[in-house]
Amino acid sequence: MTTPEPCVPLTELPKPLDQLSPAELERKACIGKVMTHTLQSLTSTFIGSGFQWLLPVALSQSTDPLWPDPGASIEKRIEVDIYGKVVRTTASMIIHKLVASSLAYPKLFIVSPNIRIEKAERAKTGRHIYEFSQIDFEARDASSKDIFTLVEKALVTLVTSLNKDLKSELDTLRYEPLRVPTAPFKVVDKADLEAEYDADGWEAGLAESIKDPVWAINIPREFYDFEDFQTGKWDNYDLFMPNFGEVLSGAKREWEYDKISKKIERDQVNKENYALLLKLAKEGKTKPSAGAGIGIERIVGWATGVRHIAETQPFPRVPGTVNEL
């Protein structure tokens, strides 16, 4: 037997800890090795490279549009008003963080909650969850290359160190070995991905036939993504991962007020939630960047060769499910 294919849907989905069996718990309990590792791994990684370890945010007047990125699939936002102001659940701390890396912290990572409350027939995708973690970061005047050289750098060392500490817990949890990835990645331009496969499937497509991680680029998505105006170009990557699919999405960021508030405007994103942002822009105080963020049960969910990456959380936060707990 192999690693299920990404995208298969589920006939069986993750259940709470109260409703698994001995054996079950004991999985469940491997699979929580491997997660711990995994964050040791990682966040050692960023703070040997120089980063700075911040803590997150969980309400904001701004987070992530997510939008007009065609991958997003929100059935509602969480907004509450607090001291006369509405604030709303972290989407994803990109604006916090493109903010922090210009004014105070060069190179910065946050181990990040976000909500992101998606439709309820995503549930049995395997890789879509209500709730999730990510090591979100970024790094002052960096490169795309800048930030692959990284990604890989922390991989390699995770993997192979996983293959060397926590062999019983992963000869327990999958069908075939962990295969170390060959660094540098390929790197595979979207419209390439689009010609080989087809427009809708390119990521399964992808994901079935890599043996080891790839770089996809150049993917029109929010308005905080680099794209040049003259050749229509977007600096910005996904991460996909052999027999699951995608585990990062990054990019080098805008930083200049008139590009900003001209793609603001032109994907009708509410400036209101932005202001911030803008205003910064305007006085020059933003700085050039890149990053990403890193799922967290997406990459132990690939290492671990789960089903579902709900499996990889204590309580699972699976679309259109809701736990006592």
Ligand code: ASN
Given for the second form:
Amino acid sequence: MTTPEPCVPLTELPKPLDQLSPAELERKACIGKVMTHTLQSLTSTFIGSGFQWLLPVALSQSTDPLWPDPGASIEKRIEVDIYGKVVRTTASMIIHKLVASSLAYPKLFIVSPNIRIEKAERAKTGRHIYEFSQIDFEARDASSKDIFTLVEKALVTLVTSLNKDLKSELDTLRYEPLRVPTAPFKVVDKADLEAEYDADGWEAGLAESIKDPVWAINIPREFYDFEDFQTGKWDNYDLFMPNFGEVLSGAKREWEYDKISKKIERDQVNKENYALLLKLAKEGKTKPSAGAGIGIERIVGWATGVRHIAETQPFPRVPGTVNEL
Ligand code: ASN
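The structure above corresponds to the form predicted alone; please give the structure of the form predicted in complex with this ligand next.
Following is the full complex, with the preceding chain placed first.
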């Protein structure tokens, strides 16, 4: 029942519930308990830190462009016509977070579904699924450092309580104990990671060589992450877990009209899709903030030690595979 060691190649992809053996169904239920505990622990930390819990939306005119992003591999973007308007399925609620934290909810989080139709060749990475959920959070006037402190507290609390309350489940699922991370986590510039490990495969190299989580910072990507135009440095971050890889990405945000507008143009992203954000920024209504999204299947995948994060889903979303449920 224990997950094989990571060195064993992934041969079988996660299957839907109706195709699992009784032993596999038991294992699924065990992972489900870790999922429930994780959601309870993380949402409690956010609520305890003064965050409001908002419900997600599935269709909007404006969603995350996911571009330019060195890690993106989107095969198809889903757009549908409703009431004479084109709406897109949620790729992430980043734009909603920026507007909501600026106008009404200074500290917020959303357990939000993200639809990203990944290329089928990502089926066996074990880290990609085409529908996943994030705990997506944002705090007005926060700095990157504030977010690091909050996430470190959330993860130490989570792992400490998992080891206490779900020991037998973790023993069943994992081939080695789950180590409580030591905070504060190390912070390393992406350029230094590329120099230390392979420039293309630095993520895997990093995950294999660390004992504690590591923040990778200064990652050029979408317009909404803060970029210092003078130094060219980005005030953003990804969190990497040992023997697993990335589980969170976030940033301090852009809030000024001129920068947002320039970056959208530079990225050749369709301005029309961000008209509301641009209008609010022009009126000076967008406020500085920082935040991040924690990939729920990834954090549970890391905690349970599964080979493929779709194992943490009751209804697996393996790239290239569509099941009835
Ligand atoms: N949730 C991420 C953030 O807060 C954005 C994303 O998922 N692309 O930066």
